[in-house]
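First comes one chain, alone, set out as structure tokens in the form predicted alone.
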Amino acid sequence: MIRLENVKRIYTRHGQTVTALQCENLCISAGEYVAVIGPSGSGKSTLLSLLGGMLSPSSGRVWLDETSIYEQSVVARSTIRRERMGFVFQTFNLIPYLTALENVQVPLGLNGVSLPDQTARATAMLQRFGLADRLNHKPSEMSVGQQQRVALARTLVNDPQIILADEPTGNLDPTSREVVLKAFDMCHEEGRTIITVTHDATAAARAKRRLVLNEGQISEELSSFAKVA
């Protein structure tokens, strides 16, 4: 379970204090599929970064099960992210000089997996996303949709319990978007926790729970996505 307890994130801009996020209590149970929706600048990416151990709150605690994430050392937080979380970004963050296969092997190498096992697991994951004929292609040699599928394969290859996605379908054509959303559906069926930030009504509708963020305040969705996006 992930829990926010009296969390506040404050920025100072041009001498003014801005509250990017304020949340007294938020619980996300293991295995939930949650979409976070709301207008630009409402705090969605701030929330995702806090949940992912990448942005410490100004006050309050972020819990992962019985662990208060930001009371751990930087090394311990990095280990939590590497062993339990997978991240999907709109910008993909693929390494441009590596092939699709090599990009997917990167997290396996960081976890000490042997090279033969890296190759076998990365190949199987790319085949799962219909990229068997793109193993040796670099990102510049693939379409946007193919790059996102490589990024998703890289996220899933270490079998993370928690998937955090920031606008994962934002730049995709309808076919590639459906591939990504079907992968999320499957991950949810397998019992993984999925938290996705999105402006995409189709993507939000696939989630089983929707949170609305507005001016840093979180609420459960009470109306249709179209009325809050």
Contents of the next structure:
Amino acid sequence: MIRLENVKRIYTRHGQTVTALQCENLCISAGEYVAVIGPSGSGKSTLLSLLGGMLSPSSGRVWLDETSIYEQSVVARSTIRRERMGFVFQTFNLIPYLTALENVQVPLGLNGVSLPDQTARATAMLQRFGLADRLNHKPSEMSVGQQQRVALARTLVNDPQIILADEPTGNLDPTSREVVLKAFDMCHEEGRTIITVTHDATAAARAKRRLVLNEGQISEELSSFAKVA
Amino acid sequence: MNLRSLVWKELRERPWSVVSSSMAILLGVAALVAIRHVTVHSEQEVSRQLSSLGANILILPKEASLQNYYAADRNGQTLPEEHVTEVLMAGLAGVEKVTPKLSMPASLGGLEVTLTGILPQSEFTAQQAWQTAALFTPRKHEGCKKASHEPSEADKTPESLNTTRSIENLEKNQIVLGADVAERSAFSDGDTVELLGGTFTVLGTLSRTGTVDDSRVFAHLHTVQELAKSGEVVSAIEVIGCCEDAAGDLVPELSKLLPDARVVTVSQVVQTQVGVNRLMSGTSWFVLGTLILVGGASLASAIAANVRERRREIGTLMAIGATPGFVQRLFLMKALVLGLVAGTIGCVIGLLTAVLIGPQWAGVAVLPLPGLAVMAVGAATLLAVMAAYWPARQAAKLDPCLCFQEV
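Alongside the form predicted alone that was just displayed, please also present the structure of the form predicted together with its partner chain.
Complete assembly follows, chain above in first position.
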């Protein structure tokens, strides 16, 4: 379970204080599929960064099960991300000088998996996304849809419990978008927690719970799964 | 996929960036290695020349210059021979050998030669006064762990005139011929020759040294004094100190002892080359300083630019679990590879340059010095890692949220 407790994130820019996110209490249970929607600048990326252990709140706590993640060291937070979380980015963020296979191997390498195991697991994951013939292609040699599938393979290769996605379908054509959403459906069926920030109404509709962010305030669009206190 | 693979693949992706960022280090190491190789070999050559000259110190007439002496010491000015006794009786620390000489022009079978009278070492032991002098129970100089001219069997042959500047035995009717004289006069060992009105037997012939000694004829000092009717005088007294340091200490003491003589160290003969060596040594330190400043700054700037270019990648790596330490090591290892490769290539270029142009540039043959090469590569690598430390640290401190930002 992920829980935000009296979390406030404030930015100070040019002497002016801006509250990017304010949330008294937000619980996301294990296995939930949550879409966060809201206009640009509403704090969606701030929320994702807070949940991913990458942005310390100005006040309050972020809990992952029984662990207050910002009371952990930077290295411990890196370990949490490496072992329990997977990220999907709008622009895929593949490393341009690595092949598809090597990109998917990176999280495994960070986790200390041996090279033969890295190759076997990364190859299997890419095959699962229909990229068996693109293993040795660099991102620049692949279509946008193929790049996002490589990114999905990289996200899932370490078998994360939580998937944090930032506009995962934002740059995709309808066919590729469907591939990504099907992958999320499958992950949800496997019991993973999915939190996706999106402008895409179709993508948001696939989620079982939708949160609306407006000027840093979180509200529940459908209130049947959790409560915002 | 690991740290090393990431570094290697990134380097391969940007070959020109690698070349430009490490060019300053490569050129700096090349220049440093070339200059140091030539300097070291030039210094060795000076040392060899000093050693071949034999005597560390020369006592000359006040008016004579060192150049006069080595131009055949036939300038007509002389010193009293009793200065030899004064030097020996003074018991100065570090004096190993004293060789008085008197040189004058002579004709050998129609060939113009320099007749040089020398006192064989056996004469010293024959002198009662000198036997009691401190020379035979000499005070050792502190720096002389090893004598520069240990007596040996070789001292008993004429060739010792070349190697130790002295000879153990030389009868009053014997001469030793320099290489040029022997070649041009066609005299050889055992021949009888006329010289300055005296009759001599050729004891031996010296091998070629490339110095004025090749055109000398060596005879007993007292015979030369008698034939030349010069009285008990000498043109020069060569003093061999037990080491170079001793020679340095002896000069002021001998000057004080013999105020009417000029006391100089033989190192002044190669003063010009020593000066060039000093200049080159200074230049090599200047190059090292420049290498540190320009090479370090250039690489630091290249790594900092690389960090800026790869902000999104760094953010992504952190998002998928890379620790700040991993990110820092990523850039430090890149710098290490650049320093190692640039240092090695620079070292090879510097070595080839020194070997190829050393003989023309400094007149010395240059051979590779492995210790210097390893040190240069090590220094370049260390410099690269140190230069990359700050940008690598900045990379490790980057906000991982960069991964969510648009390019």
